[in-house]
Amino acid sequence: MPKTTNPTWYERVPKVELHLHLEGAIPLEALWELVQKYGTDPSVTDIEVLKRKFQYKDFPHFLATWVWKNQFLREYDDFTFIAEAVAKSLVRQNIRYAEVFYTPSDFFEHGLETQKLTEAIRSGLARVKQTEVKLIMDFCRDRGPENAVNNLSTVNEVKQLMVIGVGLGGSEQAFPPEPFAEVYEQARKLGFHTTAHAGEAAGPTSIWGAIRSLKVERIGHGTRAIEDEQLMKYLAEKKIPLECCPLSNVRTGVVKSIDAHPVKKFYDAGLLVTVNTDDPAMFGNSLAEEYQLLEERLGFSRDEVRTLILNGIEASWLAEKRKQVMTDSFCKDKDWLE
């Protein structure tokens, strides 16, 4: 995302992000370099053709495109390269802090090991000092709980590289969360925080499963909680944060349009809502655009947008003192009140 001549308030205001996939946030120019490096898809003749690849008929089509994209990440140096590029994009958006997913199991076929891959990512992130990034390792539903147990064991060896949590991604519509209960329990015992994608490609039952079986601290997306009044009440009462990704849900067909997204209903019902981009390079969105559309199309006031930003700090896995310091810093920022 290039710097604009006259950045909007949404671009200038300090922000945090809690639901962002490293592999889905690779700036288009950086991904184009990797496409040229490997040359495995001759149909992608230029960056404009590459950009058109990221249009989806539905959620399964998005997942298929995700797999296609991963063929261009084959070496540890590729991960150092994309981590630096993603961190720089966060700086350009004035995202001061991010908790970023990565999925090592997607790259085992290239002979890459979780430990070295994590080291490569941290090396790239360390080159960019103006933002802080913690990592969340995503288990892939499609590969089953045994694979997740192995992944947990290996990532625990490099936890000191600021890997603070685990998540659960993949084909939610085909693989429910319950079989992963044991690995989530193990993760907690090892000191990892927990989240899971739920209520994106499957309904409220998937969210209940993530809460009851996985005992997650946060819910990734949670969009279809709107279909279950009791679930809505439970989420509000327990203050389980939702990592909402409105434009992602529009791009993958989870909701028909931004106007149809339930995020305002969640907010008005007292749920702890955070706003995130998910896979911004694959959806063509930015966090600034997310907030602007919420105000312009869904009736959020500017003060409510500020609350959403602060919700991101509250729902983060920072220590409580760090949360307070960051909140104070945001509220005193020259661009906070406008």
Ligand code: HPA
Contents of the next structure:
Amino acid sequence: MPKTTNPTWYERVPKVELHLHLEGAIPLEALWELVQKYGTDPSVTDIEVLKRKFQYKDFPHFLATWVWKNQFLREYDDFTFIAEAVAKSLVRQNIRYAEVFYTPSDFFEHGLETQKLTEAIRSGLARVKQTEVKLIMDFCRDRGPENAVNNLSTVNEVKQLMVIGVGLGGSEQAFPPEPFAEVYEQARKLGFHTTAHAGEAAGPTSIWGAIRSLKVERIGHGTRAIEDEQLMKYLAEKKIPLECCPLSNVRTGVVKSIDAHPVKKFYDAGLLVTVNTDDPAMFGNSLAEEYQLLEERLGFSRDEVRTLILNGIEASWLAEKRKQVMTDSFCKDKDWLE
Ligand code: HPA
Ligand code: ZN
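Go ahead and give the structure of the form predicted in complex with the ligand, now that the form predicted on its own is out.
And the full complex, kicking off with our chain again.
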């Protein structure tokens, strides 16, 4: 029987996502199709087994599972397929605009290259008209700065495919940001926007490193900024947006529980907080659920949730005029005020 319950306000209200990994957002049914197509892991006998794979004892275990899942993405068509599926899931949640990470270097070993991979993703996205997706190329920090430099030159050739920024994912605790300073400098010169995962698995030092060495415009996660008062002040003063992903942090063990997440403390201290899902297929979360929990468990009021949603527009890399138009359209939406 199809689900017949009415969508909640959190599902209906228009939203944006700024921290979402394409390869971590593949709806489970779509990923299950790919698992069956390749049959490279016979231990995954059905979709329930697949679902159970996505439970982690810690952050390294999550990253290992991330790598494990990549074996089911081998052909350009797979990327068209997942991009369409992810875009449709955005539409179902009324996510009108998203800046989405993808990590081409994870697939070089399958013989894929950046240009065709990006084209494949764009053709999947183009099949879904009701949402807008821009891409951010994620350098995997585990592969080192030289790899990132190579990635940057390949992605510069596909800029016209709406790749607007670069990011830095992977094992943050083992690979600090500083060695990537030069590639970030080059990226900026080429006109890319910049963000980096920091303060997720590693402490505040990684956030300072992302700010001082990489000169990022936004911080991916930033959760552990709470451990450094000076840093909190700096983030508030400079209005450096945090791409907070509360349920991701719970699922990977970065925080003990949703109640222990510092997102409300960030908000109250005047930081520019945005709320995002990170890898919804791998964490079993949705943006609606994130907002609902912030209201029900972390003391955000409905008006504050609305502010968080609009912060997403403000912190986006849309042109100022577009931000204004989108903000106006959200505020006039029939569901905005209920
Ligand atoms: N952190 C680091 N790398 C990642 C993440 C994350 O949250 N999601 C996907 N790759
Ligand atoms: Zn992430």
